[in-house]
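Only one chain is included here, represented as structure tokens and corresponding to the form predicted on its own.
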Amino acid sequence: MAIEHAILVSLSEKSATGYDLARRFDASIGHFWRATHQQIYKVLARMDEQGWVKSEATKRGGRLDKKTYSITDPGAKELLRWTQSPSSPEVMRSDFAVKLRGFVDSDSIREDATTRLESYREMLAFYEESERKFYPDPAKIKDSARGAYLALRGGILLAQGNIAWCEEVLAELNSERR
């Protein structure tokens, strides 16, 4: 997937400048494909010059103009043609992997795998609240969320899974100082 690709999806939802394009991106998007602002407004521009969304500048007071961005026809063609490509397995990016690979230290890898499993049950936490909070009854999701709510399930089960695989390292380097 492209960056394109994820601000599409974004912009199918609703129009949105691109300061609020980075925060939608800081805010659930990001949970599984990070971008910079400054990444977002630069692709803005091309997708712009390709057709794919559109802008409308409107005044501000003598500061710079704001830009809304909204997806144009090219840009759904596009977004359809993407969903109905294959995706591609994700291959796993891990310093915590090669870092196991690696084994030196036991104490840093301790200390790795205890910050990383803090990290995910925050993760966890934040996903199952949304969870509670926009999706209470599963069965009743209309069809227009079924897909977000998908995404977020497939985050809670990446999380409780890295949770787990944390949870088994420290289990092994402390039954490695008995």
Given for the second form:
2 protein chains.
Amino acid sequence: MAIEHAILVSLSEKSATGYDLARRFDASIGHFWRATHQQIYKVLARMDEQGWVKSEATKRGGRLDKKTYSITDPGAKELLRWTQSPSSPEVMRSDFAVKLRGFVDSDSIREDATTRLESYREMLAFYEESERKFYPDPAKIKDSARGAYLALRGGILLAQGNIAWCEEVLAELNSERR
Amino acid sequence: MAIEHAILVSLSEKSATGYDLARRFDASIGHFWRATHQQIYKVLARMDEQGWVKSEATKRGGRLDKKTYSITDPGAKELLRWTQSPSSPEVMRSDFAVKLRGFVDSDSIREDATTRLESYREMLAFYEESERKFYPDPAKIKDSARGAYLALRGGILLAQGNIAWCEEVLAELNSERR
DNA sequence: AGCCGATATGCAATTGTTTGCATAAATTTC
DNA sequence: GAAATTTATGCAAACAATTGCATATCGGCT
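The form predicted on its own done, now the form predicted together with the DNA:
Complete assembly follows, chain above in first position.
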């Protein structure tokens, strides 16, 4: 029930085609909500029917029309309504935690923890780079950018939590080996 | 593709009925993987067909049989296979981050952050209580409990990350108010 | 005796998401 | 000039998960 709202947020920043959105959901906003292009196209069509977005078509000869979507008033109203309703707590679903809990094969867990550690470190590096680049001085952040900044901070803090977790797992597994 | 494995992990700890599992998925292992009883019953039936679990029925007169499930050899083999295959990185999906990113109504965000902060603090308190109770001395943890301990540590570290995030959001929103 | 909560199982419908496939022009790279 | 990548859209099938409903007994409380 929230890919719609992620799309509304994204469109409220800037109008876009489904393709553009798919790229955004693979980068910026995609750090907080993943979605494939297939899903985006389908949801966009539904949202269009509902009147939350409108599309402007560009003819392209032999190919299907290119459609640029923008948010409508009802769409903005829905976004406000959603913002104002309390968000349900995230459903925790961690393959890694289940794997740990099972503790069937410590070598595999070590490998997995190593891979995860690496990818969370990359993620953290990326987020921190963004932070330095876009918000060098937290006191001077424009009001319009406060939300994006705080979302980014979340990415950083959660990545750090995950890194700490992986490091602990690896430390524990290595101490166990002796 | 992982509720099966969470069930296998849980059954490998101790045989159980669907009902028992549903309660576990609402507490211990449920901290890392949520599932409803309906889903559990359905998946158990499928796993039974696949031969990953077997069930022993107890007749109960007018009512449907009570079935106690336990893990089979093929089930244990599948659990090992799953453990040894690299876990796909968790798909991040955070309503809260999307809401922040949109930043439509800061009062609602403040409320939301306050609620989340509270629930993560409760979670953390619960985890830390478990840690004190079951693992007072990390150096003396039995091998068989290492996995559960490390999963618990994950819960603690991620809860702390989320708490830090909520606190930052609230601090930022309050400084903005002036 | 009546009510409530716990025990115990499950079907059905719907919604949400992933995966596989398909098409086709424009642009960049070798 | 050929090949690969990017731009751009979408359908269909399968799988995963949620929500609503239904049933029935047992034990404890009032």
